[in-house]
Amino acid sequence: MILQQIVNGISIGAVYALIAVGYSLVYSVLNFSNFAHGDVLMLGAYIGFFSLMLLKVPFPLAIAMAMVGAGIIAMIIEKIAYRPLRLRRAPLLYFMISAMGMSIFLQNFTIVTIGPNFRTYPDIFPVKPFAVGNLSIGRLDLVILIATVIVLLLLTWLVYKTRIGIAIQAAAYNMRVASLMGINPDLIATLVFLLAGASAGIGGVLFGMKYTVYPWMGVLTIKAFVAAVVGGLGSLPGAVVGAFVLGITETFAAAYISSAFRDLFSYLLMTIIIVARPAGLMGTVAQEKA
């Protein structure tokens, strides 16, 4: 049933959206792809898991702890791996290398300290889905969608409707000019990584609840990258649209062709978008952004 596959795709796209928004937010300000973002998501998922299993905290508090913990980790990464390069005005290639190095370090550090085993979240919500006519909507899927909408609305309000958000937009447009206008670039970069890390933290918990938690789940960053490219790198609304388009595309590919081809269709979609519209569905070309 086509409508059922759309519902399933929206559920997957909601998780992608949480990751892609943080990914796109960092790109909009610092103009590079933060490939360590997925590993922040992975650590957020572990924080939420151990908060529930070891500390026995309520689920909302576990979500909050994952967001705060992932946000702090993201800020530390920015300060250690990226800020020295930014202060030296290093080429963007160096940022990419540093991001990949940080990603490898976090994965291996997690394997050494926590272990490589897959871990499953406890059943927080009833497994029995809602039935709406012929549609079957999982309770967890509904929670994921609601949580995603709330987080995205709050993030959109913060970025587009507050003084802090205006400063972020100014830095995204031109960091050097923004600094001349009294905006602290270090503070903006720290804040952007905090917001990106927090969104990755809640995304990690929701992804871990839907599937499992493991040290390599950071590879999900690739899907976030595809979603951000499809929607338009640097555009928050574009990242959301691209995430849902990607989720629905993958679901249809898995349902009507083969699950082995879902990634193939993801990258094919990205290629088509890049060729037809290099800036993405809602992005702007680099000349307009500079």
Second form
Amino acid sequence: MILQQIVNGISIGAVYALIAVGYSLVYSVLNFSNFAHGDVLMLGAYIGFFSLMLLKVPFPLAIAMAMVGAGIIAMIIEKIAYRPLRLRRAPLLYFMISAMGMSIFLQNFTIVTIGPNFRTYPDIFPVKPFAVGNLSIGRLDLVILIATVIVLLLLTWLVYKTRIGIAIQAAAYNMRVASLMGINPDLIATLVFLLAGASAGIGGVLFGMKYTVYPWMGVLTIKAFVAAVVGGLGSLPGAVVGAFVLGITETFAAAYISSAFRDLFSYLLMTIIIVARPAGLMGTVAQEKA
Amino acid sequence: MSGYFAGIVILTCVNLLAVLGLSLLTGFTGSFCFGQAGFMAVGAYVSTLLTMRLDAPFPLALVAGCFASLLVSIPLGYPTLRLKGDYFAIATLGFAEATRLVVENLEKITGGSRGIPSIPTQTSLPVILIVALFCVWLIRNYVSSRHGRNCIAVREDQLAAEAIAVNTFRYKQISFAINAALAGLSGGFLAHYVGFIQPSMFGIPKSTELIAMVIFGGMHSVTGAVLASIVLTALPEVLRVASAWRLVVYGALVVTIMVVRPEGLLGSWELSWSSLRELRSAWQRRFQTQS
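Now that you have shown the form predicted alone, what about the form predicted in complex with its partner chain?
So here's everything in the complex, that chain up top.
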């Protein structure tokens, strides 16, 4: 029973990890939380859904289209809503408000144009779960876990091993000094949003398959943000660790305490973490400088 | 005065009370709160349960709702206001969602997601108008007092404010408490005007609408908050705009304002005798140079 709950927790944690990485990536370079990330995920889920249902493309291609589409949308959002503020060195508050505005716009624009109804992805993988001993593992959960691992490995390779990744790391460390070393901050911002958007795209498709697709599904990614905070905002390994910690905490709270109040435990976990360790599990404390 | 018009004025005052709090917290103190509807829900439910279940007199229930909301803000602000704004914003959003969750699941007390019907409608126009005007006066004075200046210092540069011995955490907490109290009051009035409450009335769209009003009017101006509450409550009501498109426009407006004119409609301009006189003399100067 406990083992089964851990398996369930990992499968939820995998989806959270995919989304939390996007929050952390943007935060590490631009130092603000992109609250419109969840809505990019929602649009990614719709792109995947419509390319499967209307264009009848095969599943892997649908995922690719969702990733590319969501990546481009995230890039456009950065250009419209954040770049002018960044160039003006606007205070953090304005970034958050702009992100919220973007989120409100995308969500309600989708409600008005596509409609507020819930849409269900077709069953691509058989619903019948694997049975390993007493454990039952959903096929979809396994696919999600594998996809998450692949995306995370790709991202790790990109950020830690390539020239571009080193430029992103430099920008994350200090954007101003990095720009003196010939790194174009605008290009880095575009790139970071492209990567975050693409991971949100695949996250959206998997999320949509596990649950359903609807215009305000982005709100659910608050949990992924909580995961990023628990792990330490701005740290990629932290986001992944935080996601699994949160996923397992949630399933245990739902199974043994109360399923109705599951979300309360996520917020409680976040509050405890930020009181005890404001930088999160894996983050480093950055002293504010004038 | 016809009932319809009176209704719009009452709704404007309800929104105004919640927007005033947000204006102090987000506009003047610089902490982005995205869970205003949660505090309204606390005020609405506490006051309604008191008048319906315990037959408490309406004014007492209102004050109780106001205090309940204030009390909730203390443990919420204590861990989160010390940290960077992001944590606070998400904590308030989480709080609003958690409140909705609790209300929906305590079915025996709150009626669950179906809500509480047939609440005695005791909110009357003169009372709410006087309360709202009093609160505007109160916030105006607070903002232009020494404490209000300290709040603005916290918003502009927290580090510099600390360097001149402003207790930034305390001022943020005070603003947060005032904000919660005003939202609670607003929720109590709302419940006893509409005569019916349910959790979905206090969802994210409501918080969104309120924050949009603050930003639209000008984050650094109480006059702007008042003006925005009047315009953004009355206009959709009069024009009968479908609510979904309204929120699309709000979202686009908020981004546009942040990008083009972050100080909002009025910036930091305040309505007062001296500012009116300045306006008049500026207008006269322009008139003289033309002739």
